[in-house]
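Next up is one chain by itself, shown in structure tokens, the form predicted alone.
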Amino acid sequence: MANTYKITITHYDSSVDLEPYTKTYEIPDDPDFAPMTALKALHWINRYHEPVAYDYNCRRGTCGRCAIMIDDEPRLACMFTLTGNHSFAPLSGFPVIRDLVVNKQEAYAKFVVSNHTIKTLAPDGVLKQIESEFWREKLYPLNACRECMCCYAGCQALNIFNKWGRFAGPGAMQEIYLRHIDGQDRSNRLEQAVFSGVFECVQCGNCTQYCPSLISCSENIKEMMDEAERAGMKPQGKASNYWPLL
């Protein structure tokens, strides 16, 4: 463990600043903030150095808020412990507030607009028991997003062919697909799906590999598209422009 690191922040003030730009600090690995995650890095900085903004609040991985990218990959400041000199800036794909703060609202909206909550005429009362293995292998892990946005900022279709006003995103498609799978829920969720951009998804899976909750975001996008298909939902002249996973 290095006993100093060395974490070089991107700034920006809309504000103030033109551009943004970086400034790199060095703290000491302090038994007081051991084990010195990027969180504790933050706090240390803004203690002792300056004032630096960024957003938190649980401090333990549950809430999401703290997510910045971390040496270029999207991570939870608060779950992500430092071993040497790192580099931290905003999320990839939302406007920057100031320095490490994003304004989310346009991801948030289309959590909201993917509408998860079950549809069924059926009393609450009559609604059959949720099997425990179903539960826990299916249902639970959706459940446990955290709405973090590290899916939106790793998401090669969002940020790399720049499908913001044709795909939900990720982390909406695992709202619509939980209903999917839900065999209460009485919506078309498939063709609700396809119409929030399921095949605009390129299978590059970094969603998946940078959700802290280990949802397996990309697979079930995959499962959702392939369905789609063979019920002839897949829209006329798309390509299988999905890239396969390794």
Second form
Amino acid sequence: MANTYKITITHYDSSVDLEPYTKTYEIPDDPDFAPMTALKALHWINRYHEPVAYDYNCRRGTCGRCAIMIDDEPRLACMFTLTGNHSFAPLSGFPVIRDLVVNKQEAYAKFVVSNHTIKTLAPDGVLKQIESEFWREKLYPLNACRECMCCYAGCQALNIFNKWGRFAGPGAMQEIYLRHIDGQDRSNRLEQAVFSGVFECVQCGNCTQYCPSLISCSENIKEMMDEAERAGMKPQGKASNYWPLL
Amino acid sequence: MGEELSRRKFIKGSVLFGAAAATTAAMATTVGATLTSCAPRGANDNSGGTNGNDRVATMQFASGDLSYVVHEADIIVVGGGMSGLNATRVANDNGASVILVDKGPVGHSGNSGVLWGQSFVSAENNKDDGVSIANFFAIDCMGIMNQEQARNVGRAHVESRPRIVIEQSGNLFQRDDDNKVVGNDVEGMAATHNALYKQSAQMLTKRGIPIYSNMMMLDILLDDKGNSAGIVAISLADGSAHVFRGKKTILCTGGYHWATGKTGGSPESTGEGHYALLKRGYAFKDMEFPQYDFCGIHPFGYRPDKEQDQIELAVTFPVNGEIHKRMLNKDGVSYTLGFFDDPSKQDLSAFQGALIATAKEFYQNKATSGDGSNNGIYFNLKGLQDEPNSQSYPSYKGLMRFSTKNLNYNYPDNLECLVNEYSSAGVPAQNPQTCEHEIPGLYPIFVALSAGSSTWNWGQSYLAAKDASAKVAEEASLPAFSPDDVQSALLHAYDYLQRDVKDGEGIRSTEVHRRIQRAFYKGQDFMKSEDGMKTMLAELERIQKEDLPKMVCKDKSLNFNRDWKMAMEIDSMLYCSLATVHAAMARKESRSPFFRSDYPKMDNTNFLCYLWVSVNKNGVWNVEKGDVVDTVLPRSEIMRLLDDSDPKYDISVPNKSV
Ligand SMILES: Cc1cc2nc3c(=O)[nH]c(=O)nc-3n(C[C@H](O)[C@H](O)[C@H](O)COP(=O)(O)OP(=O)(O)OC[C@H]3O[C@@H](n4cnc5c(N)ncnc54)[C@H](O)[C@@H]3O)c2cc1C
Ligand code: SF4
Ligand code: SF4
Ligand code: FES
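Alternative state: the form predicted together with the partner chain, after the form predicted alone:
Let's see the whole complex now, leading with the same chain.
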């Protein structure tokens, strides 16, 4: 057997531990399992070393449940190929329940209040035509956001500038954007974007970088910012003054 | 800044969640106490945090040795996949109070959570009162279909207009190269692609419906007259115990295919819904019929022959539309076209035809063997990106793009794929109009045979919720459940945590889980035989007798304990596997998607019938034949259209070369 990988996992069980702790495990780089994904590594550790709490469902990047921090970056465990030694930690910015399982409720609530699912389309009962390429290139990826929360974990506006209370966050903003551009919704979604804190975004670009669905998150947000600014909807003063709070 | 920032900022996950503080040792006595300190909601909870519906009474404490919280509503929906969400929505639309309970995080769980852009077949444009749908299912399920039920599914679609509802609730169906939605519209059946279910989950959360994620049903509850009274459940997030009491219970727990060990479906699909009825002696039909699909085994595909805890897969190729022409045998020869060469006989869907053609290749030892199990084929991906943007092609292209980017992987021209079970079949006897079971007030929404699709799920869940919500309006009081039943279900579950591992004696639940899976995929492979099935049966019986008493959890925590979850799933996996193998051994023929090398021919005379499998109180299994409900397409007509003397259906006759 060739090499081994060293995986360091942050453990924490709220029912027994006072503090989180890390532990390092060695797993073989077995060609039979190649390429070794982070999810497979977790299965391995759970089976041959000791129990780890982690969540998953689809094993192919579609359910959005296996997102964790790998080497301090938010990733889908099932969609990450190991390249050497790595650290696995729970998704940053979220309360930990146990080991790599976090409570995503606060971010999820932002998706829900985006009213993405209340389409103010006249209920005329007809499925409208949409230009094929537009559907494929723009709408399909947006539609396929899997609420994995990688963008929330990486968002500087939320986690560095502490805007959880004022900003819907990158994922929910994509839902607003989808309704804004889909050509069917009749609400003023640009206004909604402004009131959902679109100008709080600092354009760090992390959301685009980490989105496994290949959604151009920060670009879409920028588009709405520019459009809103042109329409005279940019709030003056405070809302655009960012002060690093640390 | 202050507290809020330091809490958020902490990247490495030191953030505490102030929930259950019970330690394992004190478990049995502190479960009740734990509950008072935390809202009884799942952890990856998607409920949005409100209890919304004020007709739902929660948080009553019942007496008994183990404490549990009782939640009450008119209707309890168990399972939050496509079926459960649809049932919940319809019940809520009709004014019933409803609680939704799911083993995983709603919006991401079950088979529905695995899917990403599934093909939704809708019959809402049907014009002949469901007749053409019943005809379609009758033939496509190779004769074994309850046609009355299929017809009612069609009627339900016309009434509920699924595509309109799905798109109106935020989803965007695929638009083809001609900018239109509909891929095809055959006799009022329209296949539409890219239906997602996360939107429905958001919509129900928005409505304020109480949703309990990470809440695993252990068993159903009955009142003293044998009516459905609700369910007993355990929160996988914190180990707390709950009773959900309702006038009606809609069981949408999906399939049991995780037991098959070779599935592209969800780990949540371990069949607790089936088990609740099987163990009470109710018979199931269709258990022997697998639900197949093809999954790429590279770059990170699964290896069932390896001692891997779980299985991984790459991209799935549901064989709908004409993608079947890209299926190749081990010699790189495309083999399906011969099956479809006679236009007058193209009565089977592409899916069923491709399966039979594949079985013929396997019979001739033309399967690929990359993973050692000799049950793969190749999918030719060359030029796939240039296919038109119709059928499921955009989904395949999208998925390939995503995995290429995320995994730095380039797909080969020929991708090896394994036949695997994306879902499982098996339904009890139920009212064809309402889906109600023999147990009054209980509505099981499982899948019948090759109808393992959203078509079926949507129709059935609609019918059930419509009937249930009409009835609850008439009923004043909630049925009483038996606290003793609750206690025994809970004791059984908590016992797994307290069992001690004696050195070298205990068998971890993860391992027992895997042993069942291994027995299953060996005995119920794509190509089955008496010998293989006997081995499977013997191994399952051995596991039941020898391994179960020794099963332990290495992990003792109450929080997200995978070992414990798996332990609680064992009984149902075992029962579903046993039901499957007993039914499969009794079906001595090959009827797609069920193939046997020892009986390669279809045999209408003896097996154009249901096989009802059940187990009695002494653990003795029984299989009985039952007549097909043929109220739309008579049996004689099925025998003519699916002529078993046609070599097309005999898998020992090679595919015609084209
Ligand atoms: C890879 C793949 C491709 C597919 N492609 C298609 C397609 O293109 N078109 C199509 O129509 N269908 C397709 N299917 C079939 C698909 O599974 C069904 O159409 C549909 O998603 C099933 O919905 P469901 O709600 O019945 O079951 P599920 O979605 O499996 O939901 C069952 C729910 O019950 C919950 N549950 C289970 N046990 C318990 C318990 N003990 N307590 C509480 N909750 C429990 C689970 O957590 C889960 O949320 C595909 C499936 C797979 C896996
Ligand atoms: S670009 Fe804006 S929304 Fe995206 S991660 Fe950065 S700050 Fe957040
Ligand atoms: S936008 Fe992308 S990163 Fe954010 S939740 Fe959706 S899929 Fe995940
Ligand atoms: S397991 Fe579903 S996205 Fe990774």
